[in-house]
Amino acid sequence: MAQLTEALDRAKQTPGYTFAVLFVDCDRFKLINDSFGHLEGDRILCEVARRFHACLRPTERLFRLGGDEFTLLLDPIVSPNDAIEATDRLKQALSKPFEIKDCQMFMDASIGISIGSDRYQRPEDLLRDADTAMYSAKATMSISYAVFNDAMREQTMQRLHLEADLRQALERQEFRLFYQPIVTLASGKIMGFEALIRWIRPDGKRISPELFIAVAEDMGLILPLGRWILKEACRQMQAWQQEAWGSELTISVNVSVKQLARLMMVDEIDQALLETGLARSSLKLEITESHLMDNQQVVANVLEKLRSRQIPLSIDDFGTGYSSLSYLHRLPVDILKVDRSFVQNMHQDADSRNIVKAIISLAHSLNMKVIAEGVETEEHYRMLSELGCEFGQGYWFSRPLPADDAAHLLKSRPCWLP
């Protein structure tokens, strides 16, 4: 920060001097130390900073922020050009493989940019806009480097006061559940519902799931949120199920992984149950494939601990996640859900229909059944039928409802044979 500072003060004496931050992370470090342990690991992070200061310029000071974090100071530089070469020579130092007990592995490195000028007051600035390019760049995950701009602190700020909005609204009790049915193929009749979140604010403005969940995710806020999503979709089903619509109605509750990595979730799925009487045969839960097989160890315990009770899990998106399958075997999964993206395109695209048939066979090979998400056409619900997928969901039969409306929907819509 010393140097920082003083890098800053030459920037508002010396009219046009400029400098550079990079913001360095190590990717997949974490990989490392869980697998091969925190001894390792530092003596992996030691050949790091290796390799990093033997590829340093004069003008380049290196410095070790913390875990596997990294700051690369150069002062001056000519041009935004300089930095970006600076970050190909740290990329070139991690391209050859590190040794860890006869085992080699490969490191590479998300890398923000930040230009130091006489625009900036305060170093801590300098350090916080190369932190947010960098996360910008592994976020993108198609680049390795970012350089910090306008637009970046523009979407930090609406971060800021999206995450400040999102705590309120909890507290405001801001959010609501909508319902869309899932509907059994063969007979065209509603076999359940998907409850989904909607952050409605006192104004009437919607916010996108797309939006908050992520943001909720990060902030903690999920765990709340998933808890209050639980017991009222809960609490939905089992009246419904009261007004004699039948005890065969379920209810798909989307868990996001975080709430699956804690032992406690399924003491609150117990206490949501026991709460609204609903039977356990009538929820189902749903985690989307990619944060299945981001955590596989995490959640097993807990899935386990959901087999005993017979709470069936649904894999969501399906087919958009990793090439390896072998999960499906190992961990308690009843029922797939195609990605809609496959079975919008699937009439007019012979590799998407050749991919939900290969979901198809495989979920029915392994003792599962399918939803199929995204049907919008009669068409669809016809290829789906003829493909022997059991249930299908989407705005063909409806959008997603307020509770009200899917009531209605229920006693006015009993088939959607066409």
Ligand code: C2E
The other form holds:
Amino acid sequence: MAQLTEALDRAKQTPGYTFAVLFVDCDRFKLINDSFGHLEGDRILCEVARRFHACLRPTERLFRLGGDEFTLLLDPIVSPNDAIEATDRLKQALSKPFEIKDCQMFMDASIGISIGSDRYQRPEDLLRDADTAMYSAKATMSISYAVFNDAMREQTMQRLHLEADLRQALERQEFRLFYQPIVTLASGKIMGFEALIRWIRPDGKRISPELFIAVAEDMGLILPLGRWILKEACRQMQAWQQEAWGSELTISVNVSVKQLARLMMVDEIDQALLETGLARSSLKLEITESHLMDNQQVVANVLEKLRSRQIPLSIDDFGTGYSSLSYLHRLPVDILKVDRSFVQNMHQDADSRNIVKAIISLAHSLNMKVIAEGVETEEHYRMLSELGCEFGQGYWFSRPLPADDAAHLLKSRPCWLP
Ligand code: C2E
Ligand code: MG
Ligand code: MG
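Other form of same protein, the form predicted in complex with the ligand, not the form predicted alone:
Now the full complex is given, and it begins with the chain already shown.
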């Protein structure tokens, strides 16, 4: 940081003075640690450092930030091409295999570049931008380096604003739960609701959960937010049951794997049920398939505890992730929710139809039931019924509704048989 500060000072005092920061992250280094142990991992990092060091020019200095992350300070540079040329040299240094035990391993790196000039105020911003550019390089498989640019600056700013707004949204009570009915296909009657969160900004603008849930997860905000969602959903369902609109109705709540990866989660569920008086059997939890494979051990522990409390579990967006079937079989799962992408293409595309069919028979042979998401037409309904799917959810029945409208719907006791 001291050397970065000095470089920045020079840039501020000398018109046209530029330098560059390279942020180098070894790809898949965790794999080496996990397969060969940390001692071998450390040895390889030393070897990487030696190789990088051997290819430096006099104006370049190498640092290790931590883990498998290195930075290179190029001070000064004549043009950004100097920085790009340096990435070639670093890549070249990694091109020979590394010897680990009896294996030969190949390693690659993703590199982000920020160009230091008097536009920057603080040295940490240069590092942050090089880091952002590195992520952008990593995300694009075909490129190995990226130079921080204005579009990335714009995205970073938007993200920072979103985070700041999200932080306040919970206190300012800008979240609402909407409710979408889940229908028993055989009877056409409402079996329960899925609670879906909505963020309504003070200016009336609505932000999709698809945009903010992942950010809330990164920020850790999903924990207090998730507690609120759980309690509010339980409270609402208990109120509806009290109104005698069906004590057998269930409420499905989406939970993030970040919540499930904490043993505390079980207590929080107990507490939400206790405080609202909702029966255990009325609550269902939904977990997205693609997240299930992360953090397997802790998640499995929490799920096991939930099973012992007889709280049913659904796997959401099934078919889009990569579940290992043996793992799935060991989890206490009651319901698979077929991702709506398959349902929506069912009538025109034989592959989608076959996937839906396969998921239904997989579920049934594992003693699970099936909810089809994204039922948008009567034809979807018919096809799903024929395939033996138990439940459906989608715009053909109803869009997600505010609580009042959902209560009206319940009161009118709809029957949606095709
Ligand atoms: P999801 O759990 O798979 O929810 C179903 C999504 O499909 C909802 O989008 C719903 O509005 C939409 N949908 C329902 N029927 C149809 C249909 O017939 N056609 C189409 N095109 N879409 C339909 P939504 O509400 O935007 O939620 C998106 C995702 O955000 C959810 O997917 C879920 O993963 C996440 N999410 C929503 N609420 C929460 C929450 O309270 N907590 C957490 N952790 N995640 C949530
Ligand atoms: Mg869901
Ligand atoms: Mg879904």
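Just so you know, these numbers come straight off a predicted model, no measurement behind them. Numbering follows the first chain given and starts at 1.
Seen as two rigid parts moving between these two forms, the chain puts residue 98 and residue 156 on opposite sides of the split.
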